[in-house]
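One chain is shown next in structure tokens, namely the form predicted on its own.
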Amino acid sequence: MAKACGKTILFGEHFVVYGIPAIAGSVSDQTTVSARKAKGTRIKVEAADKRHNPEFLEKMAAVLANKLGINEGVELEVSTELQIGSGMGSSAAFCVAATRALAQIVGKNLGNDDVCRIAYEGEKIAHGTPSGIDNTVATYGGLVWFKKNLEGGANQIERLKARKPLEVVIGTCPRKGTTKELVEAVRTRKEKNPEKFARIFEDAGKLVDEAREALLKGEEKKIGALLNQNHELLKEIGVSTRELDAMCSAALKAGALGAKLTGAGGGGSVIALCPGKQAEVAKAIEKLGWPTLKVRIGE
């Protein structure tokens, strides 16, 4: 049996697929992966959540298998904590869980530089060409700074150390669109207007270097303001939603520093910074009708 983490972005997610910077960290919440070889050389999945779609995962576990070198039939079985679909690292978080269950059963002790590159091939599968950042965040842990290498060497990764973990709420509702089909809609939407898109690609990179700096100096309200612009930025570049955008109003109501989509947008989930009112920005966002997460990020 494996677990893996799941993770949100605080900064830079699509602007990092374009070799821009961006800080993730890991939350709570988990996926779990138990293996065991069965006769045959099916790849089975089994899944306690009805929110799974097992051909789909029966489809990654196929391909951590092939890497893994297994050719013989195996039985999972996957359970999670995550939210499906809204933005949470829930594919990847299964992916590395599935690579260390399976390394388990054939006898593989694979170090987490193994397991993520391992697992980055299933992500593949559910994002087609994704930047690496949440198979890193649910590998690792904690919080991760990530640069996606372009000319396809290995990704630039650094553990940050935050001043003080960050209290947030996070807030998910229904989602329109896959990853894959919303990062390919920002790349239409760039090489129709390169110079806007130039523009914003260079604020989000200021901006991440920014934020880099204030949560290593423990600034919440530096931390929360550069929150707020970078939803400003997502909004521009076509993905965030009404109903994302009114979490977020809803949680600077209530007293949130800062708020923002996090994930790939089209709905999905918010992320809101609020030290000692995290109890007051659920329940604005609750009273939307969306379900919250409360968790510390950084720890």
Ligand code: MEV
Second form
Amino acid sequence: MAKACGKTILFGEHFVVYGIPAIAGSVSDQTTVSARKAKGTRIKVEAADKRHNPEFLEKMAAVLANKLGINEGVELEVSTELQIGSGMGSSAAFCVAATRALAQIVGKNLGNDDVCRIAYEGEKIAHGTPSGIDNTVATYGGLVWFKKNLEGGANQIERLKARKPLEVVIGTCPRKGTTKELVEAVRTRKEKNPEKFARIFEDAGKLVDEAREALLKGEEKKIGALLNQNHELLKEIGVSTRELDAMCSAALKAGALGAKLTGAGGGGSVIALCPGKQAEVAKAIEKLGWPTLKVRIGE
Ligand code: MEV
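So the form predicted on its own is up there; where is the form predicted in complex with ligand MEV?
In what comes next, the whole complex appears, and the chain from above leads the way.
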């Protein structure tokens, strides 16, 4: 049996696919996968939870098994505490936990770097052209600064030590479109508006540099302001929705220092930084009809 955690992106989603750095932290909610050998050659995934789509998970698991040189039949059983398909890295958590579980049954002792590399191959099923940030956070946990290597070599990964853990609330609503579709839609808009997007991407890069400093120094107000700015950039590239904007506004009114969508957008999740105000902010988001999660990031 193996586990992997979910993630929330604090700064830089979408831009990270194009080599701009991003910062993400793990959440304590986890995905658990157990594996056993089975007759035949089929890779089967069983999920007691109806929210899962076993066929989709089987496609990812087949890629992972192939990378591990597994040619025999395997049955995987998955359960998760994460919201699925909502910006919390559920597909990456599955890929990481499944890689570890599969390696165990064939007696392979994989280090985290190998797990992360193999899980990335599974993530391609979910994302098309994933940056790799989700599987990186799901593998290593903690707070991570990440820069994709566009040449295909090793990505730059730095474990950050935030001066103060961030008290946040995550609010989640249903999502229209998959991560893959949302990433492709951004690519199309970028190709149609190269100048506008060049400006937005430059702003996104500067913002992540500032955010890194603010996190290291524990400057919560600054972090909050940068979250708001990041949300505006994500609105400009067309991945926010009315529901996500409404959750951010409600969080800010209830005392959050900053709020933004997190993950691919199109619905899914928002993250609101609200030290000492988690209860108030969660209540304000729940009043809109959406579930929340109170988490501390960077501990
Ligand atoms: C999805 O969690 C994050 C995106 O930036 C895609 C990626 O990084 O692969 C939208």
